[in-house]
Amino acid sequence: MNRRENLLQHIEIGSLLDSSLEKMLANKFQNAKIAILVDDNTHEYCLEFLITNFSQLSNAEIIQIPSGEESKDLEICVQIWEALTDYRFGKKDLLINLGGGMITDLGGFVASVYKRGISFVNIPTSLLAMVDAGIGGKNGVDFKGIKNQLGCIQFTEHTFVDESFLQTLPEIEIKNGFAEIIKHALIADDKLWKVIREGNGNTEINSDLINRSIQIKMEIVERDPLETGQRKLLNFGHTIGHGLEGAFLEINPISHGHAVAIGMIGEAYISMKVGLLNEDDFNEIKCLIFAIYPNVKFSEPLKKEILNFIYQDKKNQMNKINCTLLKGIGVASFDNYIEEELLVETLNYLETL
């Protein structure tokens, strides 16, 4: 068991059954209600081995909501405020979020706002969870289409990370994960980002790209959990790839992973245009992930509706686009404001690719 553990939240990663949360079930949360929030595929795959291997789970209350983007919204969060609510859950009860980023994001939310904040675990489920969305203390839910337009900074009383949830995921989900080990390879380590291009579009997953890949969130998170400076750095591909994921989300819906790869694409242009990132560098990056994601195409009024998504960010200040960009590969920096003119044209190069 490699347990990795800070002032702001503890992350276990390996096996479920040689974890602490049995421990902690019995001690901490003895004489306390507990649900296990699930979406269908968590139900279906993960649920039952929860269960059967944690006897104090056995009476827990299952609250069951469907897959996908779509139920990380308000409406959601009401029906499981109500859920609680009914279950008469109070402040020493405890969520349990089993699922990928979508669960860990809505549960922690939940879990957050209900009677002011009562405690929550995550199980992530998915890649994408385990080394971005169910760490680092964000949770949120979107709205008006907007990507967590409505959210906190509330860290679990314990995350525990299991690769062996990862074999119930098809290839998709792993490449939608993929793309934030790529990022964190990008803005902090120039050696993961080696171990990743020696790969040549692999996206074969072992357990130290992911113990390496939360270590870089965790030691950004510890050393800004609020995001007011370094913390930015995590959000590289992300102003472009929101853009994208919002648009997309009405029409033809891409995974959050394959909006932020072709993000990191645009947002590393951008770089290269304001004199930051040399031109090697850049085709090194877009073509690594090009290797791994197709890209997208969109028309000219899907792209005015990217560029309103874009406006919606949460780092821009006085309505200027704030992207973190790349000075090479292993460093980033962040509040860089740019035109609107040159978020265009690289919308526009995009385009061509």
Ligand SMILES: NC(=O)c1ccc[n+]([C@@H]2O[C@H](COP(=O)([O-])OP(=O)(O)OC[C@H]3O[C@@H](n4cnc5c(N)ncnc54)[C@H](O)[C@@H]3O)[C@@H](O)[C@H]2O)c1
Contents of the next structure:
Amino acid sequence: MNRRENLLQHIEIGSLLDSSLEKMLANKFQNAKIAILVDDNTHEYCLEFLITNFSQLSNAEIIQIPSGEESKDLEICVQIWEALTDYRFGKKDLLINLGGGMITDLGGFVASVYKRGISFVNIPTSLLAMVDAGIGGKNGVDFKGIKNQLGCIQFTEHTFVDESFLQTLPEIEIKNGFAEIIKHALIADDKLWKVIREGNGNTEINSDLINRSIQIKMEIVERDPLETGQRKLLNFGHTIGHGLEGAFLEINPISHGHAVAIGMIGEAYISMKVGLLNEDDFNEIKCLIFAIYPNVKFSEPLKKEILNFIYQDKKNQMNKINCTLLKGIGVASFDNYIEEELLVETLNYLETL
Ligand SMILES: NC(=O)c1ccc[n+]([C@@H]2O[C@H](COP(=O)([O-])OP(=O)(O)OC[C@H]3O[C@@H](n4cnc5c(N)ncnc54)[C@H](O)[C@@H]3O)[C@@H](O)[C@H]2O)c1
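So that was the form predicted on its own. Now I'd like the form predicted together with this ligand, please.
Below is the whole assembly, all chains and molecules, this chain first.
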């Protein structure tokens, strides 16, 4: 069991059966009401393991919502708040979020707002949630098509990362989560990048990749939990990525990881254009990402939509686009303000690939 603890966050990586979950339920939540939030898939594939192995969860209320990003929506929050109210949940009760990033983002937001905040535990079941969404305290929902437009930073009571949930995760979702591992390597760890590069497009997962990825994210979050500075490094690939994800959401949704992967090529291209990244490194990044993910094609009207979504990015200031860029492989810099012309040039470039 690899345990990382600090003031803000408790994360355990390893089998849930060897974790402190049982003790925590028996001690801190002995007399608490417990609800488990799942989507259709985690209801089918992950829930039984939890309720059969942890006796205190056998009577938990189960709140099931449809799978998919469309559920990361205020209307679904309202339904969950109604259910918690009907169950007479109080300040001392507990919400367990069992699922991918959609569930951990939404469930964390629901719990943080209900009665000004109740405890919640994340048990991430997708790769993306294990290495990124389920850790680090960012919660929220999409609003008016804009990613994470409403949300808060609130840390979990505890997060349990148990890789065995990945056994039922579709291959395409492994690739989706792999993008965030690539991001962590590019912004902070050239050795991890070399390991990934040697795989030459192979996205096979092992504990080392998961552990190292979580470690990188948590080291950055611990230094800047409220994202006043360094935490923005974690947004590499996400300025363009969120633009793509938002623009495609209504017509032909693409996964978060796929959007971020193409976003990373775009933002590495910008890094090269402004003289921070050399051409060889840029080409290496582009080749590796394209060995895993297909490019995304968009029409001229959709390009305008992508730009509109990029202008909604929370990091922007005074209508200037704020981008995290690479200074090399494993080294990033935040708060770079980009001219719209360069962004348009980058979208045009992505189209040619
Ligand atoms: N809070 C953060 O810091 C942060 C960071 C990165 C991404 N995110 C958010 O995370 C979300 C994406 O997360 P995601 O990719 O996990 O999406 P997701 O939660 O929609 O999961 C992807 C799919 O996998 C299914 N699934 C999950 N676990 C499974 C399992 N063990 N077996 C079978 N199927 C399973 C889900 O039902 C879903 O169909 C986006 O909304 C993104 O904005 C948040």
